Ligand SMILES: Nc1ncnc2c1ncn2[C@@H]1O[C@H](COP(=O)(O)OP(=O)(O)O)[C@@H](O)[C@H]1O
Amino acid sequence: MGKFFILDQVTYCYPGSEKTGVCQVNLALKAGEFLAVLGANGSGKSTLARLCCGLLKPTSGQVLVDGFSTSKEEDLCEIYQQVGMVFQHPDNQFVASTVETEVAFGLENRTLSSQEIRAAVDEGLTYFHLDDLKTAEPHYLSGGEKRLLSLADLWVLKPKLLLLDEPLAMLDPGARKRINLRLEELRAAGQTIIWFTHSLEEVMAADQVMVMANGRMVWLGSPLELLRLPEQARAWGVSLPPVSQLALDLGISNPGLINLNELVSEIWKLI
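Write the structure of the given chain, one chain only, in the form predicted on its own.
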């Protein structure tokens, strides 16, 4: 199977500044893969996310989605149909006055009949458990409800690539669980995902983890491989899973601990 998404020596310099946001990043993904991009604030994650969906154009190098380049104006329409992005702050992407019309907004820009739009909106509202909120104003929803709505907005458009910028940030445990469940279902259905975060715990199911630091890709491997480099991960600004962090604080050197039972077993060995 060929590569569906390619970053080829992608570099981005901020306009009017000598500062480089992203520097010579290379990556290739197959359709259906789940990539996590990890790093501290200011590492270049959000800039890279915007490069991936065509909101920013690389200063040099290429971003290719199914062979289409974000640097070519004639390719952007196709890319915008294939790539969907959930922003860290969902309010920034809401444009309609009710949940129902918000979900319908993107569909109305497609060549679909009113019946097809109605069916897709109803399906999206049901799938993300937003039926009872369809007449509510998006900006007055809870944080978790806003995140579900931003996912519903994209899900009804069926993008081939889904970009998630800190999708669980500032949410309570219940909201995190609900959103994780939806995302796990999308992943199981073969959705190609790139998840941008500082938290390794959120992306332990990823096929690959890419770590960013100072705009550069500094590491690429599996989540478990990164878990076995706890000190280096912390130096890059990556938050370890709580159990792993506790083991490290207790001086337990066994790498790869991710659940409480494993930690308890290690503690018993020390008694």
Second form
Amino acid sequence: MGKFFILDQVTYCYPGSEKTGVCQVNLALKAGEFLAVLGANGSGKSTLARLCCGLLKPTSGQVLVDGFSTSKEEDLCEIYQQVGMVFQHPDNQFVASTVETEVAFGLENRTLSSQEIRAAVDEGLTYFHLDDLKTAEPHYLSGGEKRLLSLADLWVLKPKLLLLDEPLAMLDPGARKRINLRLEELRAAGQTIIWFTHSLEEVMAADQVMVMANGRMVWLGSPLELLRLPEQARAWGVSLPPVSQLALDLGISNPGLINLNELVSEIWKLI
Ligand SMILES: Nc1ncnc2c1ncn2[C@@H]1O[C@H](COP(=O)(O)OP(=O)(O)O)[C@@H](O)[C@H]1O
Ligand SMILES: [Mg+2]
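Now show me the form predicted in complex with the ligand; what you just gave was the form predicted on its own.
Time for the whole complex; same chain goes first.
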């Protein structure tokens, strides 16, 4: 299968800033792939996410979605139809005064009948468990509900590529679990995903992991391979799964790949 999404030597400098936001990133993604982009705060993840959806245009290099370039004005309409982004702060994304009109908003720019829009909105609300909140005001929802709403907004538009910028940040454990379950279902259904985060634990199911530092791609491999480099991962500002983190702090050999039972028996040996 051909590559559906390509970053070709993508560089971005914020106007007036001396530091490069993103520097010469290359990447190719097949349809259905799940890529994780990991890195410390300020490493360039959100800048790269905005470049991937066409919100920012590369200073040099190209972002290609299904052959369409974000640098070409005439290609943007197609790109906006194919790429959906869940922002780090969902509040900035909401435009309507109720949950159901919010989910309908994006669909109203498509050539659909009102019955088709109604059916798609109902399906989206049910899929993301928002039925009971249909008439609620988006800004008054809880953090987890806002996240579900921003996913529902995009899901009804059926984007080919879904970009998730820290989708689990600032959620309580119950909400994280609910959102994670929905995201697992989307992946199982073949959704192409790029998930930006600093937490390796969140993206252990990824096909590929790319690590960023100072705007550059510094490593590419599988989640398990990164877990085999726990010291390096930590130096890049990647947070490790808690069991690996504890094993590393205790100086246990091969700390990245340890499971909880092994950790407990190692701790017994230490005391
Ligand atoms: N609007 C902006 N103007 C100037 N510099 C910015 C802007 N947004 C981000 N940056 C800088 O770009 C770098 C990457 O930031 P960002 O992409 O937000 O990183 P991350 O999402 O990994 O925390 C940082 O040095 C940050 O200060
Ligand atoms: Mg960010």
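Numbering follows the first chain given and starts at 1. Just so you know, these numbers come straight off a predicted model, no measurement behind them. Superpose the two forms; the largest set of C-alphas matching within 1.5 Å is the rigid core.
For this session: Give the C-alpha shift of S17 between the two forms, in Å, after superposing the two forms on their rigid core.
Result: Reported C-alpha shift between the two forms: 2.8 Å at S17.
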